[in-house]
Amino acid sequence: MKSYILFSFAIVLASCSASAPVIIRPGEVWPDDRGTHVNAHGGGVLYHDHTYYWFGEHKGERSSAAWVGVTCYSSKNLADWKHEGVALQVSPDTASDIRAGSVIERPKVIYNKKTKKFVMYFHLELFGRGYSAARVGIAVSDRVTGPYTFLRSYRPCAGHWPLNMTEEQRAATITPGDFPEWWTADWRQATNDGMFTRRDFEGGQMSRDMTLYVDDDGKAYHIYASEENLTLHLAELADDYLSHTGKYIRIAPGGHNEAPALFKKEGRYFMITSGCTGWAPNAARLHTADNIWGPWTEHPNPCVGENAHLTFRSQSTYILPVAGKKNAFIFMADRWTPYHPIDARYIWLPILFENGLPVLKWYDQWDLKEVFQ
């Protein structure tokens, strides 16, 4: 009769933590177990074994630069979280791309279910050097907390062609060294038939904001903000995730995206992405595709309701599909603070779709099992 009892006792236990609300407070204060702001900014989640893996970028009280590393933190309800610790280390070495006070900015993570190896990219600017390296760091591990070994940083793609860029963009002689001012008719046009990809084409194209996208056969692939913030880069990777095929398409060839965050759902291919206004926030934009190598289609900011026009104060860095439910999806953004970069909040929030088209709507708070039933 006890054993019956305490296995009884057991069951309900369970019902009710499987019961339990999840709550999602967007732009509060998000305690980890350690009562600790979590400090994974401009991050992504990865879901392995039954648990989600945030990364992100450790912002300091006064720096946003790489003085720490990428954090991780880990979750199995997406509401409560376990800091894992310092997932890729900076280095001590001046000499390393990844040297203390380099930045390093928006990491994510995928898992290569062929080689079983965890594979990070992130946007690389070098110490001293601004944003002018624009380039993509790539580390790997064995295990999915880390630690994670830096392999390299370098400009996508160098030496290839976009696959949607013609024979006469290709050939054309235009250069920005031709425009004594930008943002004329002339310079505009220029740029969207590739001005830029021209002139960063033996050494590479730049890569900034970036994000990382698995489609279901497991093709992976890297989209980045490229030609000086101005058109959005979405290159094939490898097989083993560890470098590019040089396969790579311009998307809204002079839109001045960044912050790309991909999705797909029941076969169609949705992006939201944000103007470029620097710290600033602005109005989100969403991309469609039927195919990942385009056409691509811009349509208006997917946000309704007040501060829709600021993305509710915040910037896109990542769609997070929800395990076990389908068509589930949650928009992750970050509501920046540069002057106290440790403090900036996290805006999750659920997309939902009218029309064939994602919304977001605001929710002070809101619970995931409710609104994904």
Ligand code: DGJ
Contents of the next structure:
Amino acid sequence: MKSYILFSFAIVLASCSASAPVIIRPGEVWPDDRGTHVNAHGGGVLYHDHTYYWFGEHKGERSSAAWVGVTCYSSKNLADWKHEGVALQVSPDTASDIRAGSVIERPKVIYNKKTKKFVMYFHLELFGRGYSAARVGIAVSDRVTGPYTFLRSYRPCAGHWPLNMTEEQRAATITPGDFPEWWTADWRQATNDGMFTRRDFEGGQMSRDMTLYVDDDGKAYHIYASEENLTLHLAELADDYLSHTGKYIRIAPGGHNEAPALFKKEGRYFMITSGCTGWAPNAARLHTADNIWGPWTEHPNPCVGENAHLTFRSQSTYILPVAGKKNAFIFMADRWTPYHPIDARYIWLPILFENGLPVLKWYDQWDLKEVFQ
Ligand code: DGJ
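Could the form predicted together with the named molecule be given as well, to go with the form predicted on its own?
Let's see the whole complex now, leading with the same chain.
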């Protein structure tokens, strides 16, 4: 009898928590289990073993640079976050690529089912060189929360041509040095025709704002702002996810996109990006493709309503598929506060669909359980 009562009590509790609202408040302070605002900016989320893991940039009171590293938080319901500590620590070694004070942005973690390793990619800028290095950093761990071991950083796809660059474009000889001025019609044409891809052919392609995407077949892709942030590249990763194969395409040449975030719904790929205005927000862009290798088509801003032209004062970072729900995706974005970087806020909104295309609307707060029933 006693155990029957306990059992019934457990069932009632479980069903209560299953239907309890999961409230997301975009733009508010998000306290973790210690009561401290989550410090995981430019982040991404990995769902593994029934738990969400949120990885992001640790930011300071005054500095956006990496003085700590990449943080990790875990959650079962996407509203309550437990601080798991620093997943990738910056190095005290001044010779290290990830020495304290370098720039580590937009970390993303994926899981490799074959090797059983967790693989982290991030945008790396070397200490004291502003944003000129434009490299990708790669780290790996046996445990999801880390510690991650830094492997290497480089500019991807050195010595490889994009699949969608013609023979004529590959052979052209015009260089950025031929243009005393940027943004002229001729400069734009040369840029669209791959002038910067050619310039960086030997040393590797520039790699700044980035995301990772793992497709249903387990193939993983690195999508990054390249060519002086003028053109996005989508590049295939090796089977162990630890390097690039050299197969890649250019997307929206000269379109000046950054902050890519990608998802797939019913066989179609969707990518939301931003324009390039530093920490200041701008209008989001939407791109779709039926094949990941393109062609990619651009559509109007998916945001509607007040502040739609500023992506509700935020910039995309990741699109999170809600586990166990069909066609349920959360748009994750950052509302940057460059003068107080640690206080930057998280804008998470449900992706709605109208006429087959994503639509983003502002909510002061929303219930994940109610929106994604
Ligand atoms: C915009 C990028 O999206 C951010 O990740 C960061 O690199 C800032 N620019 C720096 O100005």
